[in-house]
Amino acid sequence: MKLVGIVGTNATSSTNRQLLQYMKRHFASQATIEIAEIKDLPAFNEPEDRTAPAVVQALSDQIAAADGVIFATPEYDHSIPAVLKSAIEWLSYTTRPLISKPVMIVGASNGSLGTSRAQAHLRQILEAPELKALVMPNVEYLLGHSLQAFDEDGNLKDATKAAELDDDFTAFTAFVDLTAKITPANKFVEKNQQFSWSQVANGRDL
């Protein structure tokens, strides 16, 4: 199974990267995880003829090439960072990747909540119309405290938190296998990448 985990900040040094760091190494013989930066996009800016710059093109590739997606994210002010929700628009308003992809959300914070908030809102933006995510429901993996969660071999060091997070993974991998399963033809998902709301407001809803 091939998986992209996206670091869902601009951070130098991040506990959400250090998690999918951990990630990509403790499940290795599971899954193959890549991990996706989003620090070099650029601000998001509606492009007239919808083609994305090379970077968003690549990170584009990179999901439409992969069974399922990992975000993590911090939480800045009950929300997810400005520079996920830009990357988020640019693959909505370009190549849409995450027409029916598997992902699931996690997430480090140094507050007690970890993330919680920035989570279910990222859940809300992911199955938007021009997104149709396949968010697995019923899982938060909320890392609270995290600048002291890992040890200085980068691994969790709470043994409940980290047995929690393998039995996440797993369910996640078997949501992957079952999407793959029931997922709609090509035809579907390429007929909603053609999504705007131009065509609603016309009479052509998809």
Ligand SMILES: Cc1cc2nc3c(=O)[nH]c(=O)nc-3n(C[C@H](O)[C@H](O)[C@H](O)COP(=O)(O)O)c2cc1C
The other form holds:
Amino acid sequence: MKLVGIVGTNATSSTNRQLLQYMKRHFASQATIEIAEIKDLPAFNEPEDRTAPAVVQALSDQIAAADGVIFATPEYDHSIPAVLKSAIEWLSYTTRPLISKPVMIVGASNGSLGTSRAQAHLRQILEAPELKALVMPNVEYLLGHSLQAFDEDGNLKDATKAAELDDDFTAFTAFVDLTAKITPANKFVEKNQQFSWSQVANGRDL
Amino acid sequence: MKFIGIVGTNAKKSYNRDLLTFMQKHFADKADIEILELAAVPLFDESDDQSESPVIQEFVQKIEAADGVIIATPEHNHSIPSALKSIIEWLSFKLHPLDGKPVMIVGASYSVQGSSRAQLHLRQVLDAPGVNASVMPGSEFLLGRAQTAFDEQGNLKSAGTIDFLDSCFAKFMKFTTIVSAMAAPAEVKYQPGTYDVVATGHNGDLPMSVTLSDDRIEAINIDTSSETKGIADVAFKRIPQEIIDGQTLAVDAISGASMTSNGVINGVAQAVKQAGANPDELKKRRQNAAKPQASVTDITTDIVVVGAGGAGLTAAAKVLQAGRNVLVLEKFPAVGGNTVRAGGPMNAADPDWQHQFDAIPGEKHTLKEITEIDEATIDADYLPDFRALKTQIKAYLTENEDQRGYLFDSTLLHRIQTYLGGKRTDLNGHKIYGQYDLVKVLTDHALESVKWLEKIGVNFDKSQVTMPVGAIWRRGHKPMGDLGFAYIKALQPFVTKHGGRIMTETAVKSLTTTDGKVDGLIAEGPKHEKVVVHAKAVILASGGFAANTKMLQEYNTYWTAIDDDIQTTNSPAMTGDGIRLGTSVGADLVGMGFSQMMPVSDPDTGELFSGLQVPPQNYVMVNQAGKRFVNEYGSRDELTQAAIDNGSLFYLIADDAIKATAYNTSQAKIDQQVAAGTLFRADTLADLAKQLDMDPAVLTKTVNDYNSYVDAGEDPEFHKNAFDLKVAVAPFYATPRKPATHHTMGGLKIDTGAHVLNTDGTPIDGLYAAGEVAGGIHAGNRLGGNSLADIFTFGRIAAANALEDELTVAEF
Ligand SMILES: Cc1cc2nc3c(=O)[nH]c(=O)nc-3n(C[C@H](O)[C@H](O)[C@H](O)COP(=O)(O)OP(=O)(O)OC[C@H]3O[C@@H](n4cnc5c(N)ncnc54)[C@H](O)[C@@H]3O)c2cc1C
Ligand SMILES: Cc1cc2nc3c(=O)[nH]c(=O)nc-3n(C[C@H](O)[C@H](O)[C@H](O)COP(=O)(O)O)c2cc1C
Ligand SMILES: Cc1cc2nc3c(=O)[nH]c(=O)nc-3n(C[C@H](O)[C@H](O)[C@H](O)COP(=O)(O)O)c2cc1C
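Having looked at the form predicted alone, could you now put up the form predicted in complex with this ligand?
All chains and molecules follow, beginning with the one already shown.
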């Protein structure tokens, strides 16, 4: 199984990046996880020509070629960072590779709440009609106090948190397999339908 | 009333902009609405702080000056646009202008639902603690079907919609009045008197006494003796002044001395509390809200110097000695840069003086080893000097064969040691050593620099000759008094007394050129005002880039890894500004891949003086698994690379007897650090291991093995060269350490006249560089004490040549 793990921040040092690196190593026997960075994407600015800049296209191709996507998001001001929102806006506005793509959300934060509010927002965003990702229900992996969470080898120190992630990841791989069976036709239709807010303007409210 | 309207998108066409523009017009008789756009706001990046940039400052200052803010948000993917999220992140990071500010949310969108989901998210975001806006409850103004809502003049068509907007806006005006009444600082009453309190500064206790009258802070007296001279002074001068002037505790810490600053603020807060008042009320009192508008200052001088550290002040003094004008621009509130942090002694061979000191055991051996070096390993340009040195050494050794002898030195020994000390090969197999002509100038003129400094007013302690850490030889001239600050304490008053002007908190941003000649620069003053300087020459003396991790990583070719979170022993000002200024006008760079690390630094602050710092023979270094991993007596580079290979973080293990050999601390400081969790202490090694997440059996075995090596006088594992004490007497200690960045050897390429060279090797007209900003001398590794020799020597040379080339002042 091939997955893409998106680091939801442009910060040079990020525990969310560390979490994905851990997942990549730890789950290597179950899936190949490619880590994707969004720090070099330009700020989204609704260009009139609707074409994806090369870096966005590259990310989009990477997602399209994967069986599923893992988002690792920090929490900034009770929501997801602007830079992650910007990346998602690019995808929704140009190539829409997330349609019917299975998604798992994880998040690490330095505080104790561990990104719960940002994850809730991300879920709502990914379910918007321009994106239509299939976010795995019932799973919310929150890693609080993330600065203290990893040992020197980059492994999770707390065995309970590590086991929880093992369970969640196994559930996600099952979810990916399951969605592969039920969505192909649907995917085809959606991809060929250019989404545009003008449809909405013309009376098809979403 | 004055409101700021923010268009919540950076798109060219926006109905939200139309909506705000309509509101601006429609409510013109009730309020002044100024509209701000997001197009120029950069995407928020935690690791690239732009809070002080003009774009963000415009938002901050205008929001602070306004009574309230109206945000018009579109909805993108069921949430707010990234552009809007980005500005809010900037406004919640270092600065918090929305704190307590009344905010009204409106939104226009294509769909019938309007922007309801985005508005809900926006409310949650504005409610986050870093933002803490006062968002008006209820009254969601959602403009659905925006594309049909406006007429040609940009007015809302529907009377019903206008009525609703009117009622929302009326409510917001009322809301603003109520919120500002709530936010108005409460009157503060003190129990008058003088309160003695003890705050915590950088070096421990900071005793102060604060005098309060019935309703005012009247005086703040601080015992400044324990804080670092040259670093903390600005904080002592400025913070009490600002507190008293503004009768507020909402004052900004001074960069570079934030610990002292916060100590003073906390001390006054304690006194206020003892006097029965609530310090939080004083923290709410803003200093004069809006910063003054940017203005331009235009200055013409003979020579302008960038950076008021050792090299910069030396160059300035030299210009003044020639009777010319000089202006020194300094980015930080305090002058002195890294020079005030230096250990003090500067290297200069002075054989006549050194002759009076006896040689010490080992020195002859070191000299003999030099004579035994295979000439094939000496680079051709140094070979004649190397041979001449060998002759000198042989004569000395013969002369002193049967006696202890005196301390030998010569400029040749200094030169060859600088060369050998700097010789390194990087990870790509690229070999580097100090450029011969520059090293020759340094070693030939270092003693002259000592004599020159004496004339300026630096007193050297002639009674002892020291070997600075990492210097290899005893040729350190040690100033009396306060280490590195001793130089600055003499240079700064010399410059100001002789008519030189030093502008602090003024960072140089760019150089100006006319027909390829550098003829001035542009800087930014403390209030973001633009400072334009015209001069005959510019001398760059802005120090190195050891406090710029990104830049270190970008150029590094020597270390296998430089962590993102690596700390530094340097002042945070050392961000390589001068190197960037130089390359912007075509300067060449040299040796940029080589940086020096201080292996035994505090993992959180980079400082050397926390925890238990003991002599290296008493170091017992263990990695995070509790095992020894290196010869603790090794060179800085060996210790650093071994630490990096072991995950950077390691511990110095000590027992009670080793603790007694620590030269940096006191029992009170130790107890304080143990309580703070930055130093570990336990009655048994097993307990210590548990605190460090180590296997107790491993640590115990490591220590037992080490103790047996001390007994045997030999370390079969890592071949430690010298031991003293065993680790045996409880309680046991572990001091966490990590390498920190310390010095950058690379920099602008210069010639022996301190002219900055371009990539063709020709001097850039009007541009000079001296000190750590320049490269080529120390190559792969700088000897301790050689930096000070370098900055005072090349600082003088840069000024002399600038004067001669540009102002035709001959020798003086
Ligand atoms: C903890 C420590 C201990 C040391 N001990 C020794 C020692 O014992 N012996 C030895 O020889 N060396 C020692 N060194 C190295 C030595 O102190 C430095 O290499 C030397 O002081 C550099 O001097 P400088 O004049 O080039 O730069 P600095 O003294 O660092 O001065 C540079 C100045 O330029 C300013 N500046 C930077 N950018 C700008 C800008 N854009 N606009 C305006 N101003 C700007 C800075 O704020 C600073 O004040 C030590 C260094 C450290 C950090
Ligand atoms: C502008 C800004 C706002 C933040 N807001 C929140 C927040 O609302 N809730 C929270 O738990 N952490 C907040 N944080 C801290 C982040 O959670 C923390 O930096 C990040 O989640 C850690 O993840 P990372 O290591 O991948 O960067 C904020 C950080 C910044 C820079
Ligand atoms: C030898 C030495 C002495 C220092 N003394 C002080 C001091 O007295 N007060 C202080 O606030 N910072 C002092 N510092 C600086 C701090 O350790 C730290 O580097 C600096 O505060 C970081 O910048 P900031 O204050 O802008 O956060 C000293 C640093 C060194 C290396």
